[in-house]
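What follows is one chain in structure tokens, specifically the form predicted alone.
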Amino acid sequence: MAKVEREGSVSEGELREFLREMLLIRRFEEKVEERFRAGELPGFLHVAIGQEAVAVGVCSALGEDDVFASTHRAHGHTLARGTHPNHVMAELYGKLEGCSRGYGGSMHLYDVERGNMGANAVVGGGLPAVTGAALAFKLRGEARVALAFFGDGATNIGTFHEALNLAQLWRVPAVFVCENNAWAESTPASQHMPITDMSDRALAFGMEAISVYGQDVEEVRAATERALQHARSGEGPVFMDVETYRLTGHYVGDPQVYRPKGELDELRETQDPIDRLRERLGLADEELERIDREVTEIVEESVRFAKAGTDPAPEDALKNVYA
């Protein structure tokens, strides 16, 4: 297992843009939670507050022709890959202007034009698809990489092991990004994993593994660049164990009685990736407030756009049904 150290490969200008993107994701998800609690959004809602550095660090490293599959916690990945907030918000409101034409909602965001193969409500559901996409790239001789996001709980399901086994056997250009937040919904890692080092999951298949601290966007970016280079060069897939923290419940409304008392307050104080990057850049309060106002207005406009969007016709529910 390799441990990625800070390499200083990201300029201060890029880090400032990363901060802006992370803050946009944070404000977007806070607004989405607010509108969900107000009864405006259908279905279930899972936010990734606290994990913004993973989304931005990984997606900023992807090549234009690379693809990825997400999870049920997909807003951040989708925004970081470049889908406009208007179209993500419209999707959550079930509008035709949404990135999935209103069919998907929060847990089924996709944007093929930007390489987003789709979020998946099935735990680990994107892993086999990514292995298949990577195999296609290899057979076609294309210098492209397929990447999958998933949580540590997903490493216990059969398709995780099947996907990684075949990916390594065929040495396909794939990167498997485990957003290791130590919770499988409400079950702590100590109760669902018999090993303490997540990277050992990959070593069982002889796969290259990289461990990285996921609250530092610069470290995540460097680790992802290294993983993509390894996969793209024909050396086979890479498993990334990204240690991150979910500063919220599994779903909006989760009472979180499973967490030790005071844990969330401590994590918010010490492990917020936005606060850490702000300190790294030495931003004054005035500059951070300016950026915050800008992204907040973008989010507010996305709500206005979504509410003014087009509701699908009832008969649209029967379209795109194949079985």
Contents of the next structure:
Amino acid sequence: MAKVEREGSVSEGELREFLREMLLIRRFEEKVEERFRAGELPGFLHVAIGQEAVAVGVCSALGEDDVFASTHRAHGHTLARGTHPNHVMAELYGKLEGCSRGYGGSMHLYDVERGNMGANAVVGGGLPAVTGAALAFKLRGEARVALAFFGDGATNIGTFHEALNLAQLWRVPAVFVCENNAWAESTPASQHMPITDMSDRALAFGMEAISVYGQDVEEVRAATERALQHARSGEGPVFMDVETYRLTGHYVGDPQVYRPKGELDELRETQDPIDRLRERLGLADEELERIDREVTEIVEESVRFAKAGTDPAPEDALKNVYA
Amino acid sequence: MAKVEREGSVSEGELREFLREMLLIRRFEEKVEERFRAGELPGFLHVAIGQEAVAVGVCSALGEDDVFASTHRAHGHTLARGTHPNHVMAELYGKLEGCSRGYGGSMHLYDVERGNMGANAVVGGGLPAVTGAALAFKLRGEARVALAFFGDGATNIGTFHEALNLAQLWRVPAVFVCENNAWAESTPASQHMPITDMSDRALAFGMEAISVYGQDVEEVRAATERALQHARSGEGPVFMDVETYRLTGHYVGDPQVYRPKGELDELRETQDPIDRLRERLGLADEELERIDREVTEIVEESVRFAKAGTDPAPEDALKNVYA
Amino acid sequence: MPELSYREAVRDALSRAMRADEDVFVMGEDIAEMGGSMGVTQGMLAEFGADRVRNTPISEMGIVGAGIGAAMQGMRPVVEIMYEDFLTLSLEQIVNQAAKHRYMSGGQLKVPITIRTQGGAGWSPGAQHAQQLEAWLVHVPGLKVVFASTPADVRGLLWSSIYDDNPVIFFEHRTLYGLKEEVPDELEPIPLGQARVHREGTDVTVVATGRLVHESLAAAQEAETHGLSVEVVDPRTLQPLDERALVESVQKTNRCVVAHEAVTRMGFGAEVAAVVQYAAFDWLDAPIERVGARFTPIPFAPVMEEFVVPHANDVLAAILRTVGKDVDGG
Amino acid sequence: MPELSYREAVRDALSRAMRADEDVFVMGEDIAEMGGSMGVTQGMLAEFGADRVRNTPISEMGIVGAGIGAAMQGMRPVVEIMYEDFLTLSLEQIVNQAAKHRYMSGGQLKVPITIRTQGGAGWSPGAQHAQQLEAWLVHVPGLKVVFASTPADVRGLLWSSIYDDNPVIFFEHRTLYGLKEEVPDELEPIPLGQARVHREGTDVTVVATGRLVHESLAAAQEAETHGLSVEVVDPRTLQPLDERALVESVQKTNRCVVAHEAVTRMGFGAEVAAVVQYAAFDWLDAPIERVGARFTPIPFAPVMEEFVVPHANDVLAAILRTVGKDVDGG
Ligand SMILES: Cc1ncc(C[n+]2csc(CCOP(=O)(O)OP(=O)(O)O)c2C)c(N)n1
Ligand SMILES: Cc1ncc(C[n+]2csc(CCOP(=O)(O)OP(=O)(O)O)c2C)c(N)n1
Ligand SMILES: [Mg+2]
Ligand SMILES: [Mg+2]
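Can you give me the structure for the form predicted together with its partner chain, which would complement the form predicted alone we have just seen?
All chains and molecules follow, beginning with the one already shown.
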């Protein structure tokens, strides 16, 4: 994982590393779409194509001992946190080598060693535990932060309200990252939220809020550093409203009948975080292709790894119910 | 029920009627405390001594077809809405003549004819139904408003968030009245809320908010009229933050070990809504005593009525489970 | 007679009720433009408009509660909870509010809401999208509980649920949506509280719900090759429960298997077993067998998922045990 | 040996665990200055301070979830849900999160949280403050479920629950808090999963939980006057269930009554009946009787409340039915 050199600024080398990570996530998820269509992947899958800068910007800022909880759209977060693509892909194939040993699946990626407290298939379901993890850090006097990813749609559920309210009341070191892609499945923000400025949500708790443009990985990184710093220093939790774009369907296979015609094409044209970073870096075509080949090979290898993985025995299902 | 003459202003006659109602509620609840101590009343009882101006100010503004939902602290709301004291008291005694036929008890006072959709013993439990009732009115094009009472403590529960969020999103004719007495049972606001200005809660929904001093019945009445008018005219719901004071324990019998010494005496001295209104009206002692005798007799009669009431047969318990 | 899928049958019941009656409306997450996560309400937005096919935010507690409030004001809302795992989020409203308002008010109110939801394993949806939780609701006085297993049943029962004056929790099983059946042109309401005998038999009674009705029918077929005549009964309504139908069947066959996809422990089969052993004690020639999911969350990997939830062979094995035979000949 | 009330016994277990171990802390509504709505945590704020006796807002979902998060980070939180009726608000976190994190992660995590709650009828608390919902939790793989009926049991079981590495839902019964008993100076942990035989007998086994343990003991006493020797067994842990203890008892007595305060339909007694009829089929001389609340919400008026929930006489009547006698002589 990239190390922070100076707060609020990232070296060119790191930015290149970010590009590589974002492209890896992109290619990984495109592969997921492809393998799903090929009928190889069971379960419900949600890719975050278009949202890679959020995953990379946020996760690169996390300290080694920090923890986070994710959502149904978790591949990017998990990869950006450093879980090997082989183990993520193996999970999607339901193999024992998967990061959840095949028990979880795409919506339940865990990597406890790396502070991944788990992706959640219940919208908002992971938020209270982030407050609680942060409470544990505070009680034990540890300089760690717990961070939550969630979507704009998740801000409508009571769990969100209770988790953030408690976090602020107790001034725990937590950061709440709203990946605001303006859609909850097929439901546009206008149909699911009575406000237009997402950061207004934080006002109900008097919580520090940061709004950031999420297609720019540098901005996300800088904002996350500020948020982590605030939380870590004992000043309480932070709400991050991250404007981002889902450049694909809600789930893999989604025909997106609900999307206004042309929206997707236009967004792909204007809101691709990888294009943006590439321009920022002034990356030559061959340089990009080199990186692309590299990450594509990693992704291909992850599929090979996953397919060659071990299927659980049926009776393995009886394990891990109780400690 | 008092009729509105001009918006935002109440005649002297009405104010006297308010005083009478407030005093009736006060004497009723003092009697409840007394009868509880005498061992006559089963169940969990919560009186609203000190909060009478909210009940009367709000309920007097409601239109005949409006509906409301209440809380565990419901005697005042129910009486102010015009349910006969006999039927409220009979309910507390568990009699068939009770406003809930003896099935509900103090925390579940209903009077559907008068638009009382029920008091709720689950904090926040009645809020979504108020949104839903208002939705029904809107769908049917009826000029009715649904109103919810709840406490400051209730603003911490997810139900609150979901109910208000939906109400605003759907622009339904609902009014949410927070009886903000700065205590949730034994827990002071500082221990249960991360904000000091309750109306900040409304910002998360972009909801119209009105703050009002709840010990002044005229102010409550005027604010409620404004809120109802807003809601009824289709402009959407309103959040009312009503500052009020609980001049007694949380429940009847509460030793209030948690209350700072002296707080209660001071509040009783400075925050009694009945004293205030009496001064406003410049009411002579004998006039007050006359009213007091009148309402006291009503309360006494309600106890006689209740005690003479009919106990349900044990097997009556099997009725009313299904329609 | 038109052929309808289970999915279309649900849609048909909803649409007919909405045509017949302005008080009926549906609401839920992604039910409008997208037509619901299982496609059940597809096309309904166009016919009924956004007010009556109401797309909602992710607020399971709020939308159920809003349905309750509308029902208390005389509407007949049908609220969709996308996955029954999310009933956990609205249970307060279902159990403390919908189920009790009538009672707590001494009969002043009624709450004619229908809450549709679906669940089940089968496509590796994982531990939080595959539970079968109907047993919880059966434990709650004031609720009715329906679990339909065929297109005709789902249509007739949903209609009756919508027009029932009580809160009804209506379970659908995800893997049944594609199941097709010929149904009459006219919708025939099916009264709540009536079991359906899917197959008559004399040796063993299988009481099954949801997907397990079909697994049980397959098992019954297979049992014939063992010379056994198996009766398959689907209670359809779990509350009120048609106890008499179950008991009479067992009094005829003297043997009973209960089968559902939910976890066996404290599952609906426990109630059936308790009822049947009580009422048919003198008739029973063998212990009542329960078939249900193993006591684990639903795992993701298909091979484990398959192992955890019951299938026809599990029902068959239970049938054979009741007559003292082992699956592997015995 | 000191005499402790059930209330004091809970407090004693909590306090000892908190003294022994910095990772243990308690949180809940009004548990600090007020000492909890039932007075269980009185005095603990003074000893342990506000960080570890954490007063919370009314956020049942949030505080259970916060406990889960703290537990995932190695703490052993004990969260109090003031009334078990409010479990309905936190069930998503209990069922989808606490119970499943370990499984969904393939064993990477544990969630050693204890959730204490209390309920029960008896003082006219009304329909939303008197439910007994333990059966729901027994249906959920990944949870352990405890329901203690005496001071010694509640103390030893709570200790074991706190130190169990799994989420434990710990039920207390409101009317038992004043019950006193002599207990050893040293706290003796009671392993989860062990039933307790309260009274030996040879004619009928009564399996009872919570308040009904005491009602059953009274009924057993009374049954002696009918010449009957009644064994009373309290499973204490409902999950894992000590099936063997129950079955062995019934294999000895050949008759079984199950008694709890929860609604009979789909109550814990259904599971016991299903287990016992299966394992002791050849031993049973009479149908298994279930004693539980009638199928209604809990009414307010004392005379109705009394009628709805079961008492010693209901248990006695069931005992007599198992031996073919009527209460009113027969
Ligand atoms: C409690 C709950 N309700 C509904 C769903 C079904 N669902 C899964 S994702 C989703 C939309 C989530 O939207 P958002 O939070 O904005 O995240 P995004 O998908 O945009 O990343 C819905 C409704 C769920 N998983 N959990
Ligand atoms: C969901 C829920 N949690 C806890 C309780 C117990 N309880 C009853 S009243 C109360 C305090 C409510 O405070 P507030 O909302 O401010 O109302 P007030 O009592 O001040 O009128 C609590 C915690 C409850 N009834 N419901
Ligand atoms: Mg979104
Ligand atoms: Mg208050």
